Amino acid sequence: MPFLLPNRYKGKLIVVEGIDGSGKSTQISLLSRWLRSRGLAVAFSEWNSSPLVRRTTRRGKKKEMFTPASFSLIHATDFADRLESYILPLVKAGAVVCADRYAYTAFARDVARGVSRRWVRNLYSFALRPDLCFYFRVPLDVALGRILGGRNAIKYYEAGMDLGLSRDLEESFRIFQGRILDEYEAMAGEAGFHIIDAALSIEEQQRQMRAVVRERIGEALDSQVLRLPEGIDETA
């Protein structure tokens, strides 16, 4: 997206996006381990993890206090803190940062909650443009099955229950995640997503990701990116 700031540093930013249950977290974890095994300095960042607002976010979710606008703003605060204090310094230093969700998550989720598309994008206009963004496309029923198979229940905000879409949790999930899916699909071309079929095997998805990394930024990884010092355990 042209309004995100271009990366003019030696380090690289690789992000994954997709609806809940798409398997993106598994894939970015595998990719980061593979990059470390090549001797590269790799860091990891995930959505909604800033210590600055973590406690407030948890309290607000527990008490179901957030409006769509306040939810958007607190996530933007979280993102800004992680970008300025963690992601940007590492990229400037020459490291590879692998991010489990990025600004595109806000572009999809906040708009699905009814927040202005233009307002949200202006809110994140300070963000660094990723060098690679993988979008994991998955059918809603597959995503729901994965979530229900991995834990006891769907989360309140994950299902969009705050929007009054349906009294049934699973139906609300389908409607809300369907809206998010529509937003991802609409921005895929503009954002330059590398689309991965998330219904494929874990091994095949990872193979495709590595092939794209080699093709698009392989030369930079070999010549520009910061490498681990000798003696560091590359698989740690």
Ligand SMILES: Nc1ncnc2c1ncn2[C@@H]1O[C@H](COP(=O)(O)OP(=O)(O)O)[C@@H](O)[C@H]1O
Second form
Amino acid sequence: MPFLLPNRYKGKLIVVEGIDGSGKSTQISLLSRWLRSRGLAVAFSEWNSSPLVRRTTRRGKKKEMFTPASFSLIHATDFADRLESYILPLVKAGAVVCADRYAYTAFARDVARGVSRRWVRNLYSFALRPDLCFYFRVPLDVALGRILGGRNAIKYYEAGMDLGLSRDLEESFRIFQGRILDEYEAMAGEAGFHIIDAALSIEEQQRQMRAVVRERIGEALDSQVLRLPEGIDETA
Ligand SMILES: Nc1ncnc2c1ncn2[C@@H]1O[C@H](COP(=O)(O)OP(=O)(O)O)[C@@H](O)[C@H]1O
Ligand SMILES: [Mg+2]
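What's the form predicted in complex with the ligand like, now that we've got the form predicted on its own?
Let us now look at the entire complex, which starts with that chain.
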């Protein structure tokens, strides 16, 4: 994506993207553990986590007050705060930041919610371009099966219920996630995604991710990225 800013800092930014149930969280957690076990300074960043707007977001969602544009703007504000107060300082300091969802989530989801592609890309033009972005490609039914099997309630906005796609929550969720999947597929080339077949086993996907990491940023990890002094275990 030409308008994201290239990373000229010592640290690295690794991102996972894909629809709900594609296995992103499972894989990035395994990858960050592996990087940590190699002695690297690794931090973790999640979508929707900035304390600055958490309460407003929660309240707006509870009262079902968001329009597609205000939904997009509040998430961009959330992202800007997380980028500037957390991700950027860590990457500048030389850490590896592993992000569970990044700007591409907005590019896929907000467009699926009806805002224009150009508008939302412009909105995020201040974002740092990831060094690696893994996209977990999975058939809709496989992802839905994992999600619906694993938990009880789909939330209103997650299902795109405000868009009037269907009165049935599960049907709306299916249509909405299908649209998001189409957007991810449409941007895959432009965004330079490393596509992982997310229907494979957890172990095989992880093996492929590690191979890509070694090949693409292995040298920087060995020479440039911040290492923790021996004996310090961040996770302890
Ligand atoms: N390769 C896989 N095969 C089968 N089940 C998987 C696989 N990867 C993840 N899962 C399961 O699917 C569910 C969703 O995985 P998760 O990593 O939370 O996805 P996401 O973060 O993309 O929503 C979890 O219950 C997880 O254990
Ligand atoms: Mg997840």
